[in-house]
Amino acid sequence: MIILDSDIGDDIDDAFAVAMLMHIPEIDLIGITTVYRNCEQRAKIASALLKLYNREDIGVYAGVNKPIKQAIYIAPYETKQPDGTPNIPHYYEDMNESVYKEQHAVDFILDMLEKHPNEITLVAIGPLTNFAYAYMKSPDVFKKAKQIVFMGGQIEGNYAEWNIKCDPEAAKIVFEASVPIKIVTLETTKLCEFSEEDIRFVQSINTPQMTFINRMFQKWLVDNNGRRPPIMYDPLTVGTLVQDFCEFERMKVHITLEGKERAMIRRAKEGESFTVMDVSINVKHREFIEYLKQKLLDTKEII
């Protein structure tokens, strides 16, 4: 069983990750929780997508909007509501009628962990804020998670990866929560980029589900304006649950919260605090991209 915690609606890869999950019968997705900035709009995006896949049995739960300490990032092309809440780029007016569960994401996570101890993998493809609040609310229950699989961090070099940068305090709390952690790093995920041929292939799929996603994809391409190719960070992270696309190394990882290295992670030096975790160090990137494309193309009966 897995719970997927997502910041769907900014980058396009979250939507591709959800779509891929709909075609992996060996994964039991018991819920989607949303995190960061405007969880309500994100929850409606996820709910609308699940409806197209006839998976309204999977609950969607809105979570924590604001990081523990870090200021929220807003892109120049984004708009805000009167109270300052940013609108999610891939949220459209026709998603207004989408519904999500009333229960808060943090409470849903804890309830499921209490009900299914040591059976649930928490998969984070956004900032770790929801998981941190779940731990702070009930440490003993949170420790009943089987493992955490997280897309985040860059081990080599001096760079603060986005999912940690958005809430470094949350990342540190989760890293130190005594739950086994596997991280799929920026170094490996960034190799999983779409070529122009891949983009054309995906945009040619005209199922109702992919028509929905491709509308968001087109907006992403316009907003990105050629600054980088689409990179499948989050689908790769989900893919590691079922196939050995990545090679992992167990290492001692240190996270910094202060100074110029704030939000950066790296191999721990002698005397530093650390968390032992499995870290991706290599990836079969083309093999994964072809796997993803075939899952998106799958027109068999939706599971």
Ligand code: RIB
Contents of the next structure:
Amino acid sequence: MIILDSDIGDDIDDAFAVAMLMHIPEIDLIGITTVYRNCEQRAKIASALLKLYNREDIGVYAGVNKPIKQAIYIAPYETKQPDGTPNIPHYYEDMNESVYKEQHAVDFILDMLEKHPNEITLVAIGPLTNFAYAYMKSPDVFKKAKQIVFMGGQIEGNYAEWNIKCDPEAAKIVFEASVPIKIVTLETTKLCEFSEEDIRFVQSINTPQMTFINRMFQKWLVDNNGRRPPIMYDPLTVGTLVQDFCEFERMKVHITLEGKERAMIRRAKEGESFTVMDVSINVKHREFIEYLKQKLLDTKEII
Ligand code: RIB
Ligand code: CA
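Same protein, different state: after the form predicted on its own, show the form predicted in complex with the ligand.
Entire complex below, previous chain first.
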């Protein structure tokens, strides 16, 4: 069983991760929780997508908008609501009718962990704020998670990866929560980029589900204006649940919260605090991209 915690609606790869999951029947997705900035709009996007897959049995739960300590990032071109809540770029007014659960994401996570001890893998493809609040609310229940799989962090080269940078305090809390953790790093995920040909392939899939995603994808391409190719960080992370696309090394990882290294992770030096975790160290990136494309195309597998 997995719970997917996502910041769907900003970068495009979360939507591809959710879509890919809909084509992997061997993964038992029991809920999607949303995190960061405007969880309500994100929940409506996820819900609308699940509906197109006829998977309204999977509940969507809105979580925590604000990081534990720092302010949220809002790009100059983004619009805000009167109370300062940012609008999510891939949220469209026609998604307004889509419904998500009333229960808060943090309570849903804790309820499920209580009900299914040592059976649930928590998969985070956004900042770790929801998981950190779940831990702070009930550490003993949180420890009933079987494993955490997290897209985040860069081990080498002093770089603060986005999902940690958005809420470093939450990352530290989750790292220290005594749940086995596997991270799929920026170094490996960033190799999973779409070529021009991949983009054309994806855009040519005209199922209702992919038409929904391709509208978001087109906006992403326009907003991104060629600055970088679309990168499938989050789909790869989900893909590691079912196939050996990455090799992992067990290492002692240190996270820094202060100074110039804030939000960075690296191998712990002698005497530093650390968490032992499995860290992706390489990736069969082309193999993964072909896997993803075939999944998106294969309507037979949609449950
Ligand atoms: O650094 C990559 C992560 O940030 C991914 O989860 C991607 O979706 C972006 O939000
Ligand atoms: Ca993400």
